[in-house]
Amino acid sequence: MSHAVIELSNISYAFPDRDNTLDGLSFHLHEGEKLGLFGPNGAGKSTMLHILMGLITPDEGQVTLFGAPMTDAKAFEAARLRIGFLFQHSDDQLFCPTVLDDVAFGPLNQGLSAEDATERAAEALQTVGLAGFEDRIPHRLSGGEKKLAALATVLAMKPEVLVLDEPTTGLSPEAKARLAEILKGLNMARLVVSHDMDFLSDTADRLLAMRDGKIRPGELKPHSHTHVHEEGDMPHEH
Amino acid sequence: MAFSDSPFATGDSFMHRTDPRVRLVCGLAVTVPAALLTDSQAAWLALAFSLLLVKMARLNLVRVLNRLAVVNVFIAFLWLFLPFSLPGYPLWSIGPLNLTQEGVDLALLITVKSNAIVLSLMALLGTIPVQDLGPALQQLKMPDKLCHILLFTYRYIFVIHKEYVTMRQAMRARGFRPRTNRHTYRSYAWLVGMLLVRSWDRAERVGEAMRCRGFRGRFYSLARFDARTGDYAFLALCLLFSAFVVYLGFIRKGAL
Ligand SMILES: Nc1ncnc2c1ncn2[C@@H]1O[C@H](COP(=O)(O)OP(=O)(O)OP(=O)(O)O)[C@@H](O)[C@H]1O
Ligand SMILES: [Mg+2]
């Protein structure tokens, strides 16, 4: 088996005066790997991604990057750089005054000149589909341009893995099905979380669902069901 | 709100085409002098100088009123006591009121600094735009924690009201109207709790979003700085008016 770019091992952590959150959590990625991660509202979820990017620190286990045990701050520095990490939370995420420089703002942390920073924003932006977008402000953006612009923001940097919580919230079926086909234009390892079971599984090649602070396999079983379409009475597919 | 707050960030004047950093030093330069001024004559001269710079910015003459109207409610206030409130040379009296011309004067000298220093600011550093005001004052070293303070203050001033503004339309929505009773004060408490809080929390989210994009303390801008002729001539323009009002306010006085 190749590589695991991501690994978590025995990690757990609870929110002070709070029962774990996590408990005894066990998660690789290996390389080129896509997963979907999904799980019931509070799971946990979010808390092990932040884990895992080392904006939390864990009670006790152990997170590795890229071979490398990450034991110190100054070793998550460097790999953050590696990771594109999309927050549940755009809000969160947007803080330059222009979304050109929001979206610059990782390429020039990775030193990279502001001529060659401004292309890769302007091209991450006509990825995600928002180019013209550029000199508009970030927290004026509707919920899901800012989502998109959040999502420009961590493509721009390239990264070797992305790390999604929840890109398809807000996101109109258009903007929606356009996200799937750039992840799945993508080859880089990927852990998406989501509570959208059908982009999940249009997305990733295994899934795997958070209960009780750890992680196992998820199974989607296939069932009928009654839905609402635009297209009303036509034909379609799934 | 937010960003198209600073509404005199963008233009196409000489101003906003010089060097950010050159305006900033300038805005040292002018203000510094002016805000130790006790001469009346220099403090004039500073307020001419002010508004030649605002005559350079070309700034919207209607925004820049209405932020001197602001400045200016503050320095009535002063008007009201201070002219009544130094001993000397009595003008008019009521009562046991004595309006002097030591009062007079030094009222009218505190309005005249701080008009010059505010229209001064306006137009050197209201013109830089935020995302430029990072990197510059790095670029002249000052100390990166003081940047941090100075650049998140700003950006985050209009989040917090923003939040604020936010929460009040969902109380409203919600049918809350101000009255005078415990209930209402309550929910005021609560509102001003939950801004700190949120605030805080969304500080330290920006944070870490920013950590996450590979922020180590050192802001990169798309902009480039390049100061030319133009920039140092400018530069040496108000170091020269400086100086000129460090002569006039206390050199020829003997307070230096
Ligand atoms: N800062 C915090 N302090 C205390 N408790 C927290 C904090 N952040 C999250 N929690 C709690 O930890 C639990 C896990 O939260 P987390 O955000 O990881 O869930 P999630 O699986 O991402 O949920 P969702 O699907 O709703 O995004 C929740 O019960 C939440 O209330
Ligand atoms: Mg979550």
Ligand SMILES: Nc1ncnc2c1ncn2[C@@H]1O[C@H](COP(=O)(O)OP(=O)(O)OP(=O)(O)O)[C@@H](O)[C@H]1O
Contents of the next structure:
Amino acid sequence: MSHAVIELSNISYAFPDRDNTLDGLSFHLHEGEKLGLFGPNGAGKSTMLHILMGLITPDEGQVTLFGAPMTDAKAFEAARLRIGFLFQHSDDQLFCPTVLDDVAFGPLNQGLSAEDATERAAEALQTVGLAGFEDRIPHRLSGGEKKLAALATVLAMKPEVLVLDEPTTGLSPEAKARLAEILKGLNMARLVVSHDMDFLSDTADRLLAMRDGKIRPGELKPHSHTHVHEEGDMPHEH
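Structure of the form predicted alone, given the form predicted together with this ligand:
Partners and other molecules have been left off, which leaves just the chain.
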């Protein structure tokens, strides 16, 4: 079996004046694995990711990344250079004057030269289909374009693992399909957390369900199905 790159063991956490958001949560992600974590709003999914990334300290439990226990901020800082974290809201990730500046920001912080960072950024923009967007102003992009630009900022850092928090939020069906195709073309391990079961079924090899701060026993199996609607091929929701 491949090595676990992410391990959460018996994680518990409660916000002030609230019941436990996470209650003894444990799970692992292995090298090359494509894991989808499904759960309704309020299940604690985003809180779990913030703990995984060292943005929140759990009340109990252990975070282990790349085989090393995360014992302090310095350990998390080193691990974050190897993990590409896509925030739920793209505006949290895009803050520079141009798209190129945003995408090159990470590689520059990794110590690359300006020339190498620009080359890395151009490659990432090509991967997500935004070649030619280098001089665009991020806040003027569409929702789908922002999501792809934010993904490019992550890919430009050449992460070993991708962690995505509700990546389909606010996306059109076309943008969602484009994002799914990009993810399926990437080989690194990834954890996608979402309440969008169709998207997870399309992009994950293994699915787990989360509810009330815990991973539910057993696995969900990704599958496709055929069904008929009265609307025919007209746009509709289900």
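Between two forms, the rigid core is defined as the largest C-alpha subset superposing within 1.5 Å. Residue numbers count along the first chain shown, from 1. Quick caveat, the model's predicted, so the values are computed rather than measured.
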property	result
Large Cα shift (2 Å or above) at T169 between the two forms, core-fitted	yes
